[in-house]
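So this first bit is one chain, no partners, the form predicted on its own, shown in C-alpha cells.
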Amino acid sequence: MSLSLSSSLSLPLPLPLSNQFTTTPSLAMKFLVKKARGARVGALEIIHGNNNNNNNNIININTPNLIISTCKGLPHFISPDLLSSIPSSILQVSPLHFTAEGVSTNTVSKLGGLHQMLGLNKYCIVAVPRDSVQCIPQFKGATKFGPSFDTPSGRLLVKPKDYVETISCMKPNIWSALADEVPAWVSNKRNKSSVDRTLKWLDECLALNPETGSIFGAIVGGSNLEERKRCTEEVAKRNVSGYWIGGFGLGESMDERPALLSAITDVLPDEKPRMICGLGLPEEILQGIAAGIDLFDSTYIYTLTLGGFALTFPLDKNGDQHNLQPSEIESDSTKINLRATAYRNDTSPILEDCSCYTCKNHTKAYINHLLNVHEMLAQILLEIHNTHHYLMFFEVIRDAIQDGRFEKFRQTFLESRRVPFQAISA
C-alpha cells in the first residue's frame, strides 16, 4: 500500500515506511505512526470524496498537530478567502452549533454536507460535541439518555440517535462519540457513572452505524485513575478508528495530569490516532505530546485573539526563549498586548521573521488602531498570526521528536518560560 506523506506543513519522514511505521486500514482514513513510547510523529491521510477514486481528495496531516477551532465550520474571525493563508487543513466543528441554532441539519444534508455548504472540500472536518466557547458540557444535567450542554440557545440534552442523525447530515471526515465529561472534583461514584454512560452511548452510536466518516471512541473518567484506565480498556475493545480523550481542562492540576494521561495512552494501541480536548497552553501541549497525543482541539487561539494578544515566543529549535525581542512592552515572554498605547506608533510587524499574511503586510501600529476603533479586521489579522505561529510551534516540536531531542526541547522551553516570570515577581 502506498501513501503520500506530503502536506502543507511538509514534515519529512526519512525512514522507509515498511520498517518504521504501522498502519490502520480504513476506507476514509489511514494513519501511520512512528513506533515509540511517549512523544511520537505520524501522518494522517484523509480520503475525502465519492466512491469514484478519480474525484477523491487526499488530505495529509502531520502529527502531532493542532485542530483549528471553528464556529459553524469556519475559524471565528478568518474569512474563507484568507483561510488558505493558514498552513493547516484540519478544522474542528461542533454539531451543536447546528442543532441548537443556525442552519438546520436537514438543510446541511440537502446541500451535500458541511464540505459542500462551506466550499471546503480540501479540508478535513472533525466533529466533536464539546465546544469550550459556546457549547460547554454540564455534568449535572447529563442523564442515562445523553449528555447535557450549555449552548447560546439554552441547555440541550443530546441523545445518541439524534446526534448520529446530525452527523449523517453533516458528513464530517472524523467524528467523536458522545461523552459524559465530568470535572476533577466529582466523587468516584460520579466518575464511574460517567464511564458507564459514555460506553453505553458509544455502543449505541456504533449500532446506528452511520455511513460517514471515521468514529473516534470517547474516553472519560475524570481525575480517577482506575476509571480512566477502565474506560480506555473498554473503548479499545470497540471497532473504532481512533480515540477522543475528553474530561481535561475541567479543574485538574498540571501536576496530576501526567498520571491521568499515562493511564490512558499506556493502554491504547499504537496504530490508531489520539485526539484530546482541553489542553491549550504551550506547556499543556508539550505535556500532552509527551504522553503520546496526536491531535489537539483547543480554543486557546480564539481566547488570545479576542483579548487583543499576539503570540511572540521564539520558535527556537532548541526550546530557548531568551532571544525574545527586548523592545516588547506589555509582554510576558509569550505574547504581547496590542491594545497597549506603546504600540500606537510602532511600525514594525508583530514578529520580524514571521511569514504569516499579517506580519508580511501590516504593522503593530495598524493593528493597535484597529483594536482601539473596534474594527473586526483586528481580530482577523490577529487570528491569522496566532494560528500560523502556533502551527509553526507544532512543526518545531515534530522536528525535535524526529531528531530524538524532544525531552531536551521541552525542558529548555519550560525553564525559559519561568525565567521572565521570576524576574517580574522580583
The other form holds:
Amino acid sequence: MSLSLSSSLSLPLPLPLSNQFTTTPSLAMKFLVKKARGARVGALEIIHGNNNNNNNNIININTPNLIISTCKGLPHFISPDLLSSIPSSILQVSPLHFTAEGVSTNTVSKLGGLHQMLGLNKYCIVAVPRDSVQCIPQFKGATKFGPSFDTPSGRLLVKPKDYVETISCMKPNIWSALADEVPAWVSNKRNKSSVDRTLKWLDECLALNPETGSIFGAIVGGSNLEERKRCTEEVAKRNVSGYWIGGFGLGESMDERPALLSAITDVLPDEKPRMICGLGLPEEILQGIAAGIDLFDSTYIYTLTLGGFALTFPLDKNGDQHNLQPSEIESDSTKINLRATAYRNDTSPILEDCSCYTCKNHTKAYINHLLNVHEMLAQILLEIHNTHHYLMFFEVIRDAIQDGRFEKFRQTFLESRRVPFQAISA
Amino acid sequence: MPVGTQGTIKGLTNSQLEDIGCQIILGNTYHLALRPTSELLAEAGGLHKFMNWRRAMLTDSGGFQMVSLLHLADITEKGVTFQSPVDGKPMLLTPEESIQIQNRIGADIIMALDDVVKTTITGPRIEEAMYRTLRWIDRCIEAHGRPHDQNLFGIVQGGLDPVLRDICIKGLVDRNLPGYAIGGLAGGEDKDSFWRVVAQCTGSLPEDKPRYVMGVGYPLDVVVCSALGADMYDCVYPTRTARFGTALVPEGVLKLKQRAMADDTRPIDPTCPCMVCKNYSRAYIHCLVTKDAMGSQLLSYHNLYYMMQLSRDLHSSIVEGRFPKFVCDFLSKMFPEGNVPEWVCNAMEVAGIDISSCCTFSERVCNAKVAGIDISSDCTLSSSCGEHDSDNVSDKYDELKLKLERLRNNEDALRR
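Could you switch over to the form predicted together with its partner chain, since the one displayed so far is the form predicted on its own?
Time for the whole complex; same chain goes first.
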C-alpha cells in the first residue's frame, strides 16, 4: 500500500507539549487532547478564513461533543436566527444533498463555499456523505469506483474525483474521506473488499490534494475485529488530520461494539480527533466516549423530534437517573411523547429547569396541541429542546471526564435507568 | 395581521414574529374551537397565554370557515347549521355561541357572526344576508360577556350593492361599536367592484374607529385599500404562497422553484434587510422550497417581513405627508412598464392620489410598437409563470431575456 503525501495540509510530527498534552497543529485545525486510555476530553480549534490574515475566525469546540446534523446545511427545523440560542458551533453537512438537488458545485463555489451560502461563518462545517436520514449508504450499489448512497432523488454513486471536486467548491472545515460502509451481516470477503476499497479511495482523495479543510480518514471493517484493526492501521499510516469511523449503527449488536471500538481507538494516535457516525442513544454515546471517541452525529435528535418526543432524562452530575419524571405511559423513561393525551392540560414546560427557548416560552399542552394539528412549530420547538438537552448531556459528561469520574458516571447512569436498555432492545 | 389559524403562524416562532415587527395576529375561532377547544384555552388562561403571545390578537367569528370549508352548511335565522367534522352530526353555531367561544379564547378583538354569502351571488339572498347580519349583531352584543376586555367589531355586508351596504353601515354605526370590518369581499368579485365597495364603506364609516377589510392581503390590494382609508387587513397569502415557493418582492412575486433560480446568487430581494435576504441566495432557497420545512420557514419569514415593512412604510409615509409619492414609487416598481391596472388608476383617482407619473402605459406601448416589439405579453409574464410547469418557465425565461435584449438594442438604435 503506497503512502500518499499531501503537501498543503501536511502535518508536522506531533510535538508533545508536556507529559499530559499533545497537539496536532495544522493550517486549519488544532486539537489539544488530554492523554488518557478510554474516555478523554479535548479542545478542537478551527481556524476559519481565507488565509492566514486577520479575517480568520477561531471556532472552539470542546470534546466529546455532538455535531448537529442538518438537511442541506441548516438543522432540519431550526432557522439560523434561532440556531444562535443553541450552545453549539459545529454542523454536519452531506455534500450529496446539493448534488441530488441539482445545485451545481459551481454555484456553491460562486457563492464562496458552504459557510457563505448558509450564512454561518461562525460555525465549523463538517462534510460527511452519509447522513443516516436521507443519504443512506447502499453497500450493494458500491463498486470499486466509489460508494453508493440512496438519496431522495435515487441512487448515487460517488467517485473520489467528483467528491474531492465538490469538497473543493464547498470548502468545509473538516471532511471525511469516502467509505464503503457495509452492514454487520455481510461475508468476510465483502467486508475485506470494503476495507480495501475505502483505503484505495482515501489514497485517491489524498493524491488529488485538494487545498481545502482538514481531511479525516474513513475507517470501516464492519463487525470483524481483524478487518477493523487492519483498516485502522492502514489509515493511521496516512497523512490525515483526524479519523471518521463508519460502519456503525448498521446491524451490529450493542454487545459486540465495545470490542470493535477499542480495536480501532487502541491503534489510533492519541493526538488526532475521532468522529463517529451511527451511535445515537445515550447508552451508545457513553459506549463511544468510553472507547475514546470525540465527536458524534445527531441523527437521533432528528428521529426523536419527528416522533413527537422530548428528551427528559436527568442531567445529574453523577449520572443518577433515579429522579426520572414519574410516567405511566412511556415505555422508555429517557423521553416523553408529547402526542400523548396526558399532556393536553399540562401547563408546565418540558423540563422546569431547562434553559432552552422552548422550555422558557412554551408548555407541554401547547406542543401537544401543535402536534395534534400538524403544525410545523411543534418540530421547531422539539428540535430546539432536544438538541439543547443532548448538548447539556455532553457537557455533564465532559465534566465527569475532567474530574476523573467518567467510569463511575457511566455505571451510575446505566444502572439507575428505571428500564434497563437491554430490556428495550430485547 | 398574519394569520395564525391554529394558534401558531405556520413555521415561525413568537420571537421571530416579534423580530419582524408583527403587532397583531389572527386566530381562527372555528379551528381553535375544534382543537384544542375553547374550554381548554379558557382553562389555560386564554389563547395569549396558551401560545405565549404578548402582543395583540384578533379572532374571527367562525362563520366564514363553516361556509368555505363545509359543503353542508345551512344558514337559518337561528345560526349556522353545519356537519361536525368530528362525528358528522349536524351542529348549530349561533351568534351567541360564537361570541361565547371568542370570550373564552380571549382575543383583544372579536368579530360578530355574520351571514356570509359569495359576492358572485346575486338576487334576494344578498339582501337577506345583510338584514340577518344586522339582526345577529344585536344578539352578539347581548351575548358579549367581556365588553371591557374585548372589542367586538361589526361586519358590513351587502354584497356589491351600494344601497344594501349603506343600510348595513348605518345600522352598525347606530350600535356604536369599537370598530368595523368590511366583509364579503375577496371572494372572487372583480377588482373594480371590490375597490368601489371599500371606498363606499370607508367613506361612510366613522373616522375615529378602525376599519378592517377582511381577507384582503395582496400587497397591491393593501396599498389601494389604505389609500381609500382602510386600516387593517388579514390574509393567509404571504405564508401560504411561501409554502408553495413564492417570495413577495417590490417587483411583484419571485417564483423560487423556477430552474433559473438554481444558479442565481442574488438574495431574494437585494433591497430587503430581513434575516433571510441578508444571509441567503436565491440558489440556496431554490433547493429548499417545497421540499424541506426550512424552505417554508425562511420564505414565510421573508414574506411576512415584506408585508410588515409595507405596513410600516404606509403608516410612516402617511404620518410624514408623503403618501402619494410612496404610492407612485410602489406602483412604478411593481409595474415598471407603467401598465398599472385600470382598477388601480380608478381607485387612486377616487382616493385623490395622482399616479400619472407612473402610469405611462399607453406611451410605452407606442414606443414599443415603433421598435417593432409587442411588449404586452412580456408585461404579464412575471405574474403568470406559476401556471406553467417548471420546464416551460425556464424556456420562457430565456425567451424573455432575449426579447429584452433585443428591445434594448432597438432602443439604442432609435436614440442614435
